[in-house]
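In C-alpha cells, the next block holds one chain alone, the form predicted alone.
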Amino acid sequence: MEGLSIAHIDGRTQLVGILGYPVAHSLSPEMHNAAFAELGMNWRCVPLLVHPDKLAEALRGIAALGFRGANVTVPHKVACIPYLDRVTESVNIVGAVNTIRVDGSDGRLEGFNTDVSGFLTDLAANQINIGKDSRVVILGAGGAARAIGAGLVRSGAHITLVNRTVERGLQLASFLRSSWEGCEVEAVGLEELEAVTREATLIVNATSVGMFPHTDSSPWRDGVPFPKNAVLYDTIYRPLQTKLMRDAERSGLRVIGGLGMLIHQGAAAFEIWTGRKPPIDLMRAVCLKRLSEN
C-alpha cells in the first residue's frame, strides 16, 4: 500500500517495551527505533498497554517472551519492584525503577533508575552547575519530586520541597535526609511559595500540573512573584512550553522544558539493554517532529 512503511522484524529481532497505563502518549517506541535503525540494529520497542491488576503476569511475561527489557512508566514505577530478580542502587535511593533489564541466560529482571542521571545530565548540558550554593526550590513531592532531589542532595543543593500536602513533602524530605547524611532539605507548603523562591537559584517543576491536556494550568500560586536571577525547569515534555515556562519567561526567567530529561533518561536505558550508545541528536528530532505534529 503506497505510503505504508513496514519495519522488518524476523526471528532474530530483539524486543523490548514500554509498560504503562496509558502507554499510547508514550515517545519511547519511535525515539528507541529511531535509534536502533540508526545503528542497523535487528531490534524494536513496543508500548505495552498494562492494568495494574495485571502487572505481575505482564513481567512475567515479558522474560518468558524473551523481550531484552523495558520501561517503565506511570504507574508501575514503584509497584513493579518487589516483582523484580534484583534492582541497582539508584533503585534503593530513589525508590522507584523507570527501566528493566531482562538477563539472557536466565530471564531474571533487574530494575534500574535512570531518571536521576537524565535529570543531571541535561542539567549539564544547558550549563547549569549545582553544589553547595545552588538553593534549588522543587514543585511537588511524587515520583519525579523523589528522583530529582535524590540527584540534588546528592550534589549538595539546599533543596525546598513545595507540596499542596505539607505532609507528603515531610515524608520525602526525611527520606532524603535519611539516605544522605548532613544534607539540607525542607518542606513547606504552597501557601509559602513566595518566602521560599526569593532566593532560589533553580526552581523544578516536578508536578503534572500543565501537562496536556490541561495546558492552561500552572503549579504556580496566582499573585506570586518570580524571583529575579533564577532558572525554571519544567519536567514537562507535552507542550513542549507549558504556561508555567510562558509566565517564567515573560518575568525574566531562563526556561527549560522537559524534552532533555526524557530524551537522556531514554539514552540511559538503551545502553543498558544494549551496551551501544545511541545517537541522541536523532532522539531529540524524532521528539521534536512528534511533538510539533500534536
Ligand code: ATR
Given for the second form:
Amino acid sequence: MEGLSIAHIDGRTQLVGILGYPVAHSLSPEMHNAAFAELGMNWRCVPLLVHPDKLAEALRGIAALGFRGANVTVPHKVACIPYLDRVTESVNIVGAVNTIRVDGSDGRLEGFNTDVSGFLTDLAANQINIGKDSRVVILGAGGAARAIGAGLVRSGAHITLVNRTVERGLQLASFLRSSWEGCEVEAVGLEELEAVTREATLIVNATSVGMFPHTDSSPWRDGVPFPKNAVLYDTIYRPLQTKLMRDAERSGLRVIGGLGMLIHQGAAAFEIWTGRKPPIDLMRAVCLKRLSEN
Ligand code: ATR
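Show the same protein again, this time as the form predicted together with the named molecule rather than the form predicted alone.
Let's see the whole complex now, leading with the same chain.
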C-alpha cells in the first residue's frame, strides 16, 4: 500500500467527507488526502456540498453509505447536533460540532469538536502558556470566539470578550462563566478596546474581519495602540497574513496566524477517524501551497 496515489480508488476504499455550504474553498480534502497517501492508507476525503434543508438526510446518508466520518463546516456546525446519536464533552462546552465519527458496527454518529483542541495544541506548539496571570482578550462573540473561549475557561486566565454587538458578547460571557466554575469572563463593546487591551498578554481575533476577500479590513480600531508585550493570534488563515497581523507586527508584537489551528483541528479529526497520527508537517505544506496560490 505504501505510496498509494491519491487517484487510486478500489472496492476497499474507505471514505470520509466534509459537509459544508459552500464547501469548494475547503482545504480539508487536500490536507487529509495527502496524509492518507503518505501513510499508504486506502482512505479518501471528499467534499460534500449539503444544502441546509438537506442536512438530516445527508447525515443519514453518510451513515448509510458506510462513510467512516466527516468534518462539518459552516453553516452546519450547530445545526447537525440534533441528528447525532451522541456527542463528546467538548461539544457540550462549545455547542458546535466540527467532526463526526461513524461507528463501524452500528452506523451511529458521534460528534466531536476539534477546533478547541486545535487551538490549544497550536498555542502549546508556539510555547504560549496560559495561566492565572494571563489576560486574554478575544475579539468577537460568534462560533470561533466560542471555541476559543471554551478552550481557555479552564486555564485560570482572565478573559475579556470585545464584540461589536455587546449583547452577543454578554451572552457568550455568561455561557462561558456557567461552563466552568470560577472562570473570569467579561464582555465589552469595541469602544472599550483600548482600555481592556492595555494589560493584555494574548489577543485573539475570532471575528471574520480581514478574511479573504476583505483583506484590507481589520477589527482593530484606528488610533488604538497595541499593547507592547502581548501576543496577537489571528484565527484567520486566508490570507496567511492579515492586516491585523501586519499592523501588530509593525508595533513589535509577536503574531501568529490561524493556519496552525486549522492543521491541528484537522489532525485531531484524522486521529478520531483512523486511530493514527497524521503527518502534520505534510498537512501544513499542502495548506501553505494552496493558500500561497490565492
Ligand atoms: P464565526 O462562526 O466565524 O465566528 P459569526 O458567528 O458570524 O462567525 O461571528 C462573526 C464575528 O465577527 C462576530 O463576533 C461579529 O460581530 P457581531 O456579533 O457584532 O456581528 C464579528 N464581525 C463580523 N463583521 C464585523 C465587522 N465589520 N466589525 C466588527 N465585528 C464584526
